[in-house]
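Single chain ahead, written as structure tokens, the form predicted on its own.
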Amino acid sequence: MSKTWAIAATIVFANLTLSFTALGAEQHKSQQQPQIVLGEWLKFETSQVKPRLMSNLLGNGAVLASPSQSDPDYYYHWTRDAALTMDTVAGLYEGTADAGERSRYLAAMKNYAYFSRQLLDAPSLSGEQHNHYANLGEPKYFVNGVAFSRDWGRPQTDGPALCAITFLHFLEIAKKDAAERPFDNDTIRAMKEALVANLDYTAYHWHDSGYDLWEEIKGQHFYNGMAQRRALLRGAEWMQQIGQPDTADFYFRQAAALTVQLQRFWDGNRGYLQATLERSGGLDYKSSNLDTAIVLAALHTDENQEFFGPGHDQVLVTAEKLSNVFGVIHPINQRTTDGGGIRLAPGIGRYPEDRYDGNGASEGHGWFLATAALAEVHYRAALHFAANGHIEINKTNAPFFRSLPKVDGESAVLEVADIEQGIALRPSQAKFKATLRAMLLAGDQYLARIRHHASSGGSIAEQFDRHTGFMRGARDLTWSFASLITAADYRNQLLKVLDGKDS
């Protein structure tokens, strides 16, 4: 086991200086860290994790989860988190003015859009591809585009519907960029071909039973209804756009039908979004249904925040609930400030229920990716009620309203009456911004426990373990990289609308 080792940091944001020191777990050194900022060790980290997410980005195409092939094997192009990789490529182009690097993320995405044309004629065990494609609910391949043959869960319904937002994003891109013409006209095909066929399994198949996005349980699952619904609704103006009236129309009304349907998962008795509903398959232990997946489909799916959205009430309320939850059952959050007496928020697994380790079945740790996460959806959150010029705190939100952190130095705070009896602010209000620092904060103490257990070199693995606080499960894993790059980035965009500047 590797020794701890101690990081004196200074956590700067707003018009707030916060000292620290965190202690974190690295796999074979301890080491100093000198006195730096909260956003200068983002800015530090990201500028590690990118280069580290493009290396998992094989040359044909592939994205592989983790460079890890054992203990355990995460050798393989998942469908999922390769689509959600790429859509984070997409962001890192669109924000780039470097040349350098905008080529590199131009041809990681050209191979994409050629590897995933190539799955598109791949048997899988999941379908037929004369069904509507149904060979791509195929949940993995091996690098080489061969579909995994043996058992597993499948199908697995939200990998297309992500490669469709994923492959329209591209799109757009390529239409911006079109007086360049970064994009040549066999990508265009390529990426076309991809889309079509990954809208028709969606459209076809969205009602199928499948397994959710933690390949454990099968049923009809928010994230899943979610991810078929954006791409349905972004492929139906798509199709528009080229003519297709009628595929347009049949793709708006499973849009319509979705929309329906996931309005059911709301558990009022409980106070929280269910993560599946008519479970058919799978693991049996699952009893609370409450999963990070939840906050997942906001932050992925999220269309202007009309639809739950990383804003919505009932999104909140179940962020509150995880990290209430997480904070009681895992030993490591028993521990909720630093060294320097700065508070963490809690590492956050993916359910309360989880028995997965990262090599086996024993029980679940805290997840990299659901910790940034929860900080993403407070810094999403806080942009929406900024650009929306109004919060609503009411019976159902108050729980998240009344979770949020103090900060030292703001007289403006929020009232218990305030909560608890409801309250509405506008921004000439000096409670107004007072509520959006406060959820910067709360963000921002989720990056310090996302810290508090990385490496100090920049590697982020998948899980960090419940009891030690070490990293555990398969290192570098891709989704872990992606995850803080955007987490990073809303927190960044959040810091300009309070002040108008990075940290």
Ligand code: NOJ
Given for the second form:
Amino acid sequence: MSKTWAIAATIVFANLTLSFTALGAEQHKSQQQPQIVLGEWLKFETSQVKPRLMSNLLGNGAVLASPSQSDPDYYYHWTRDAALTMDTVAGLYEGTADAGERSRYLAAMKNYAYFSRQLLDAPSLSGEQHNHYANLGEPKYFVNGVAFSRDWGRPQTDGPALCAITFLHFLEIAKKDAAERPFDNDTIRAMKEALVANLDYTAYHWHDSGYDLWEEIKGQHFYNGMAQRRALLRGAEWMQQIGQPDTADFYFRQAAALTVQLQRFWDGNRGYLQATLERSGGLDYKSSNLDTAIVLAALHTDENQEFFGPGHDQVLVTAEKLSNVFGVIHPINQRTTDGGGIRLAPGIGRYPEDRYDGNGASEGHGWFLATAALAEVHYRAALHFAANGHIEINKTNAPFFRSLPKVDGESAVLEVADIEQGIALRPSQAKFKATLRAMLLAGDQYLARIRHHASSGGSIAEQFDRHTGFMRGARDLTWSFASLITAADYRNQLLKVLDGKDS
Ligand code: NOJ
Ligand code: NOJ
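Having seen the form predicted on its own, I'd like the form predicted together with the ligand now, please.
After this comes the whole thing, all chains and molecules, with the earlier chain placed first.
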């Protein structure tokens, strides 16, 4: 690594004198374009990551976690990464009018349907197919569809639920665009078979102890429960529509049991939602039980915004805790402005005690998808408040509102007393919109953090180093791309609500 990254420098650009301490290669970009507004960068960045995401999708429907084949080897189809990515691809399909793009997204969705259908018959170390598709608890597959057969944290019970959620989304598209008939009958059949099997797995295996989304701890996890609950609720509605009321009823009952289980994860003393209960194996040093998985759960499963959705008090304070903790433990976060003087929120990792460095065990770092999740939760909570026409500041969520940044030139800011005593805001009050604007700015500061550590060419890896800020871990991580695309999309939606314009 070159020494120059660590030196303090003063540069003159466009009549502006900027002082900064260069921390990574990405500094180069800020030197060149100190005033580039975030919205412009996001347009550039999403235009870069979309084709990169698409090139990680193989012709047979396998979704590469990353094209990296060594140090680390991520050249596999992970059920979780694939389902989340393909849900994003479905959103891209819905969001574009460009015929060429639409047909490329559609082809990828079809390929993924066939590949997922093929996995139903793939034997795995996670269990037997005849046991309600226990084999589908397998976390990762070779790109030819053969289950990974060496040691791994298995089973992972979130994957089938996420896969079901994605297929329910595809089928909604099929229904909405019925006149266009985007999917042929064979593809619809493959999707439905994959959906039914993944729902069956979820309905019968949700209480199994399994590994968490980071593949490290065995137990009951908030993230998994949220994904399972959403899959079962949506799946039950679908079963009703196709004339299977008994199955629907069984799914509703499982979802109701999950609704009860999930309330147990709130720890009032610590003031945040716990990631795991009833740990039965795996690593044992995650003493805080504080995890970005909570925020991801809210983002990936907002079936009912009131149920631990992005605007939920307990979700918001958990997000605020994460921000606080990572702000302190990752040295890179001591830098709070970029080369152009733009404010940066802390880079966020998976959880404070993390030791996974992207290739082995030493210490954890910032993760792009975790930092994007913090941005997205701010945008989506604001959208939720706007849609409801109501913001309630109370004892539980006060730390979140206290943490919001000041918007330049905004006079209708929340007073200390509003936060300390609690207040209910309605759209007619100036403070209502001002609070939404502060949430937009808070989200933007996370995206500015991503911009700061991303490569100037637009590529993003899995992680950025907690000391140097340089990217590390798997390059071109598919899930990183998907997370940025969805965060940018919700940011646009919020801008429309606030200003009636795009960016
Ligand atoms: C690989 C997993 O994908 C990662 O999440 C985990 O932290 C390491 N193995 C260490 O268990
Ligand atoms: C490690 C992450 O912890 C896990 O969540 C992910 O599924 C794999 N890498 C593949 O990206």
